[in-house]
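Below sits a lone chain in structure tokens, taken as the form predicted on its own.
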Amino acid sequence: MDDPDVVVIGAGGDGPAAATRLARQHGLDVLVLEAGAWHGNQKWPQPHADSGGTVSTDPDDLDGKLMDDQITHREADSGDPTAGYLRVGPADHSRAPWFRDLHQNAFIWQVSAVGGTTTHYFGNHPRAYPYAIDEQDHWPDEVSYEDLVPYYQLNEEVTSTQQAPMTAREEVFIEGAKNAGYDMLDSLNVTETGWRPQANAVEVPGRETSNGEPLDSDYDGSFSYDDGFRGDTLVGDHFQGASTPVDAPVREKSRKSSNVGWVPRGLDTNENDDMGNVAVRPNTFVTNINTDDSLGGSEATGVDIRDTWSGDTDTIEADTVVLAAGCIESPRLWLNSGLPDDGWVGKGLTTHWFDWVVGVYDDETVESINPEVKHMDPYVGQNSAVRFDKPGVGGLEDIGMSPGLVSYADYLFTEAGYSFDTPVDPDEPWDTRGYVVGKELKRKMSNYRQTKAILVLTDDLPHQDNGVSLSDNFSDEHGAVPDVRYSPHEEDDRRRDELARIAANIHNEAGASHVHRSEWPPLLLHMQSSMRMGKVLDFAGEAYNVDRLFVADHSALSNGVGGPTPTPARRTRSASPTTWATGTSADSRPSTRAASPPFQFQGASSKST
């Protein structure tokens, strides 16, 4: 695509969104420029090894036993977040990961490639509360939540988004809910407190297996797609990348990270004389957003990239650019192009500002529940299946890992010291907190078919003091790297502390024998807001400073959006129409924002893209 009306930088969780809603909905042609490996294209058979080619625009070139091949369940590999090729840095393997300036004991989670950082997620897709729409002064007047419901009902029906299958583990989170006096939610907008099943961009196991029964604990035949099998194998690898059902083509692998929900629907668009094209163009990286301010404003023009095998430089001008890069890479880019900064460019940022409540259980206190399996074996079913919510405060999920991230997660990640010499409040509902290691930690993981984790996810708010700036101190090839802060505040402290103290207690209705706060330390993983809308974009997503730059990723929302997960946020975000999609055809072009409506929705029964 040598003439393209819209750059998209970022083929992670949004930027194939908005190009499929460009070139589906408006006839527009769009290139999508990825710094990351794709995996699973016929043109990279090597990602990791060997450049391969250099765009593709076929859906055909999609390959789903390859992506087999390229994505295996060894932690060692996928699942490693700085030893494994499921990373942020190039996809030259050998290479190292980029750097990131970060003063504190923390942990950046990036991934960078073709589906960005859903390449290694759970498939969570509960929507936003309400609340956190409506009720917040963070949040645009002009965008109420119930104009969001039908871009999260679109969402989920590309992504096959429901609800996800229960095993022993959910059961015995249930019954620790239920004792604890909480209600079953029924409803996908969370306005009261309970709990609930997930709603999960995960396809349900079962709907066809090999010898044509409905799939149970006694199932014993293939899981190949080849025999037959659809949807989820509850092997619970979605975390390490999970590219099951074997031998499925990638669009219909279960779980709907973007690169298997999104990137095929973009792709056929090329395949409709009625619509525009999409390309994507992986292994580059783009290091300057370039810009017009000829005529008294500025206004985008373009982009200068670096091909990350090569080196090789190049421009590519567009009519309109879309910055879909994340919470961290869009505010360095912007940065480090020199654009307009009022304050708020990278400030703001938000992680629901997690922690981790583990509960250890005796064989008859989980049989008593299962009576079946006997078992709550945390690496059986999708990683997390059931949640509770307490919207203003935030949710909780019941989570499931292989046990080298359930070690690590569980008791290796913490900010409160030694366990053996850090004192526990009598009054507080946990035994023991902090690190784990040596003797105790073997005891400890021992009893993992019995370890039971609940991830704490707080509504914390967008402050000014936290965020992404430029490094004084370190440069790399795309220029100076970003300086990274996130400081909890009292408030998000407080929040925390009583969703940690909720987990422990449903733990301890469920009859655990041993419960353990982790206190993690900030992971940056759910991050939202860097490019706030009302502070660097308006509510269109277009820069108020620089005309035809739009940014459709996760930071530009107001706040966290309450204790959900981003990704559906973000994506029907990315899916609803906004400036440059309101108004356009195939024969015209991205109008200027003087020229354009505010962002406008569609309507109720918009739900085809």
The other form holds:
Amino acid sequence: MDDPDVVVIGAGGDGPAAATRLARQHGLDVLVLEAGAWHGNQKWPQPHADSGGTVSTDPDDLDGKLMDDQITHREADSGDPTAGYLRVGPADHSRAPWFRDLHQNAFIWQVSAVGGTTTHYFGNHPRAYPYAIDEQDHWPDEVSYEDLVPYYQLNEEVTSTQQAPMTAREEVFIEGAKNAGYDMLDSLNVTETGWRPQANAVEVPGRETSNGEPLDSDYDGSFSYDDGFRGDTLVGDHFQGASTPVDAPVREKSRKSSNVGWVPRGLDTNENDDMGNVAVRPNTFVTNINTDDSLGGSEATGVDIRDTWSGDTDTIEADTVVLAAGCIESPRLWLNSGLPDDGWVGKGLTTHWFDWVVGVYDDETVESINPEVKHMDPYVGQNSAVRFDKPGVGGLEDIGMSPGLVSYADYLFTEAGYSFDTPVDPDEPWDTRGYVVGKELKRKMSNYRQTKAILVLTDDLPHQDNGVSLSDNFSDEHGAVPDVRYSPHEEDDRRRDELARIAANIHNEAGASHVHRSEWPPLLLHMQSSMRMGKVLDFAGEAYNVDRLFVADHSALSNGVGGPTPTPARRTRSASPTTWATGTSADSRPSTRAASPPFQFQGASSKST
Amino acid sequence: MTDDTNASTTRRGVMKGVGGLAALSMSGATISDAQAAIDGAVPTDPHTRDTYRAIVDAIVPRTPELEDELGPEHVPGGLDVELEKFLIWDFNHFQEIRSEMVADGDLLSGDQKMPRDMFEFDLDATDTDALDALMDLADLDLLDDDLDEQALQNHLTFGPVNRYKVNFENLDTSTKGAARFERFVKTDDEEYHRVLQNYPYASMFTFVFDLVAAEFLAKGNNEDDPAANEEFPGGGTFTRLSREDRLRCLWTIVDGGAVDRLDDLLSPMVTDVGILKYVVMACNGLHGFGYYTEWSGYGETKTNTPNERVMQVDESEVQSRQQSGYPGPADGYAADWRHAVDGGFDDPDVEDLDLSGDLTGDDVVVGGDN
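Pass me the form predicted in complex with its partner chain as well; I've looked at the form predicted on its own already.
Let's see the whole complex now, leading with the same chain.
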């Protein structure tokens, strides 16, 4: 695609949704540039060993069996942040990952690849709390929760979002939540406190099976798509890339990460004369956003790129530039491009100020809840299938994962110090906290199959002292590297403590024999708000200070949407800002840029209360 | 990509191998697999190797005392699968330095070039003690008031190392590409020379840990008496600490102000000492990514570049998997499941959406910068 109307920077969680909407609804030609690799595309048969092709526009390039070969489901293969194939770094695996200047006990978890960090994700798809949109000063008045609902519904349809399956692990969580006095919520629009199944972008388990029998403990058929299996296979492999069912075409993989749910839909536009076109080009790092400043203001005109394999550089011109590179790379690129910064570019980063509360259960307890099984087996089912919500404070997610991730998240990631030196307040509902090492670590990991964790997701609020700037010390081939900082504020800590206590109580009410609070330091995942609407962007997602430059990723969010996993909001935003920007009909091309109304939502535009 | 020299089989190496053999025999590996693991070159110098071995030993130790409680498969620890190689490999692949981004000059200037001397380092303690060598490098006559120089001097040792040097190999800033580094480690009777594609952080951090350990002892923060540890003869001050004191010592980097007090002495080693807090996070966390994943099953390919790693042990058979009971990846599981909400979620169309008047939950705490 030599002359795109729009360049989208980043094919992660957000860029493909924005590109697809622009091509399908507005007839625009969109070139999506991605810094990382593309898994499951025939043009890149060895995406980490060989540069492969340049660009893909044909849905027939997608190859699910090739994806199966590349996504091995192994933990170290995939998730090792240095050596894994799902990491932030060049596709060339003989090279180091991209360096970030991080001055604290913290961990940034991102992926550069087509699909971005949704290649890791659990598929959790809850909506924002209406409270976080309609009742907080951190969300602009111009957009109400009701305005967002149609976009949620669209995205839920595209991604097969439905209630997650309850397996042995979830039954234990539900027992604890019920015993603690919480009711089940049956709504997607959460305004009360309670527990509910996750709304997951994962197809129903065993939608069809190879022998026509239901998928349950008696099922002895194949899990291969070629043998007729459809839907989720109940393996908790979503953090490893989730190429299941094996043999399925890419678009039929059960978990609808961005590379599965949106990218094929984007490429399909090339086979429809009534739509614009979408091209996706991996292995391409955008190093500069070009602007024309000759008329007084600043207007985006295109980008400079660098091929991550050859180092070759080029310039691509476009009528409109959309930044969807994520909460760290979007502001970094902005700042390295020398674009105007009036104090909020890169600032206000939120990350749900996570914590992690672990319960170990004895066999009898699990058996009393699940008479058929003795173990919870955290690797069976979906990684997170049940949750707790408390609008205004945050939420909890029940989590099961493979043991490498469990050992790290449960016992080897903390800000509390080593548990052998870390006292526990006897009034608190956990037995231990901090790092668990040595004999005790091995004892705990020997109980892996009877262990489950609850993730705390705090409704942390944006602060200008958190975020991304340019490093004073380090640069790489793309300019100064990002300097990333996040520290919770007192009110964020108070919310997190309350949620951690609720999580521990749920474990205790379910009969856990030991409860451990990991007391995480900042885990920079679920990042939001570093290029906020109302501060850096207007409500159309267009930069205040650069015309024709839009941000369509989570950095545009004004807050962390209350604590639910940000995925639906991310995709809603990615579908919507550029919709506002480019109008709501196909003939509203960027050349007639939406200078008129700041946003053009279809549907309600007033606040619901 | 890398060359190692002077790898010799020591008695300790053989003893370690015997431990490895015991573990491997339990995990179903063959004797030839075990021998291959023993013969595999340790891709670094003894100071680096033994410092990381001391960390592995503190976090995932051998635990003969768990045999009666949990069974024999719970005896081997991280050293039995050479987990130190995982930590060293990861830190040595932490950051690529590009030739075209390096120049003579000060910190990151307008052209975003990094100063050459940020990545070159020559610590010569041949004719002096370790602290004096560090003070010379840092151009210091006196230490900060918070530091007891005599006590630091008494405790600081880099073990058998008397010279550590890192420099660019044939740096040509007019060409583009990953710079290569030469690393020399000299002991009384051996010299280790290696060329690496990335900055050799793994070794550099071990000297940091020795200095932090010396300060830890100088301040009397240790709970056990330090003593030369015959398991880690290549190590310095850090490896002389007891298992728990090693971890307490690392924690002073995160939550004890150690890097602030030692900033002047550390600066020649690590330009931005704040990243050491991240490094301590990684020292702990890498045990999860290394030991408790299938990494050890790559056998002698485990420190190859990722594309060249090949599983050599069934994933359910690797040591840590036997200890956790995880069967390894599968295509699917036959398991009982149900939907919790009969008929699915209640999701009215927008026009029928009836949100309550007050959406504010209870216990809401106001904050943030609007």
